[in-house]
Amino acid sequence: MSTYKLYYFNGRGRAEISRLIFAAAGQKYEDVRFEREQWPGHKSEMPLGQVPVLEVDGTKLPQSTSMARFLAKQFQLAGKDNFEQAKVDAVVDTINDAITKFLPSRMEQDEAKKQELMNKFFADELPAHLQQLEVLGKLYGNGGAFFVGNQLTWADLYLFEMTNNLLQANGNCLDKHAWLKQNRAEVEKQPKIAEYIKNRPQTPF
């Protein structure tokens, strides 16, 4: 049996994803989480000097959304054959174009500028990106609530994750968005994902 170490910051961030994952196939690993300051001692261990990271049977892997791929298929997460493993990836490509979007919002340090990107990705931006999502739900999801196939795959722990930073930001982003609640709504019933949200460590990011 493989045994598994996941390496970040004491934080959700990047990492959130596997962490999810994990959860979600009641898998055991390693939560390895740096302090900052304790970060620089261990950058020269890492294939590319960046977390996170992944370290299967000694191997480290890096690119969140390269490890998030692999665990999700080691796990039965990722569709039921090669094509639904394409319509879930092609959901989280949709997911990473918002990301990619928020990113300069979120990292912004000066707080009138900050507001101001915020208020602009909110407003002229994410609502495309949400609609996108619903269409490929609708597409996909076989009339359930479920992205893909009707069952709970890593695109559906995604958007989860992905939504949650949105709300912190703006509680009212996905209340045009009925398809998109409700599949929060079942990511959070599942039992093992609900009991990983209790217990897991509240941090700022």
Second form
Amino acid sequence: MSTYKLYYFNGRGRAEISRLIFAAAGQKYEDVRFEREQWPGHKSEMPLGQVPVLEVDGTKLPQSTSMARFLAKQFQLAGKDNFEQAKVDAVVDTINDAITKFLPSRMEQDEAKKQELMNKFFADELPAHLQQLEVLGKLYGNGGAFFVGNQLTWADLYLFEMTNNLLQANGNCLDKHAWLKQNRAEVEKQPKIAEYIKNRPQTPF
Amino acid sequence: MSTYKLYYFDGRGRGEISRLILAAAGQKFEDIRYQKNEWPSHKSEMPLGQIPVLEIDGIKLPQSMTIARFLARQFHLTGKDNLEQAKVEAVADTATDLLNKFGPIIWYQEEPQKKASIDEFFANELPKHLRNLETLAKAYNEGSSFFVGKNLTFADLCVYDVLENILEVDANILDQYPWLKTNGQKVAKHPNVAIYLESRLRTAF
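Can I have the other form now, the form predicted together with the partner chain, not the form predicted alone?
Below is the whole assembly, all chains and molecules, this chain first.
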């Protein structure tokens, strides 16, 4: 029985996908959350001076996506063979591409500039990414509502988390994307996920 | 026996890591290279309108790192269990962070901005990435000259590929990083890799 410790800030950010995987798997873990003023005192304890970090039986793993992939594989949420895992990974990488483009507007402090960047992102950038995700859903989803192989994988969990953040900023952004909306609905219905979402801390990011 | 087809531009860029893995594995594949003027007519054949794409037995897989991870798992060039694979991927992600900062400068920028960006990158960005790579090596290499465990994995190939691009600009960047220098030499001397590097055609990127 391995022990798991997740280190991050007190927020969803780049750690939430790992928390969702733990929740879907029903796996206990220590959810260490640093407040902003605590973080400098812990930075040097982390391999790359960054969080999130996953500690598995005392070994520290940095890099949010690799950590999540490890957990997904541990708990059979990654795809049932190498090829399925690759399809799931392709979806995850495509979601990460969208997140990378979303971040500048999310992190902008100046309100006027933030609004401008957000508008530009939603109008000019996001549609192509959402379209790409639907292409992959149709290509790998076997006609079902999950991204790969007719069952829940961490690709579905990752889309769910990203679109939560998008919808908070723009409630209409999925209006033209029925398949993605349906995929979200499937994730929300999962009992362990629904329970987790209900009880998780509400944080600004 | 699966058949593999790799579609990319006629250059290293984001496709070379997969070619290195296939070479290290001694696996034959169809190495399709589009010239810049050929690419537009093939764009719509690719799931996300992007390359590289790997086609395995007729099914297309996009996303350069997903392709690399899949091939590494197929040919046992990743860690031997889930935790080791996560270490390999953490190293590969860290190398990719570096490529994502350096790649756009050499691939897309024009002079004189290119030289200014390169100087800025060498002064302010590169050192911390090289330090991060050495930190992970010390944490995971069990005292060996390879990044994870005691054998060649795609972590070593990924770092080799990324650093090749930077060494082309300044051959001395690893002078202060003896472990990385030795690791690169070991990769280049690996029998299958050595043969590949010797016969590989020079390209502009």
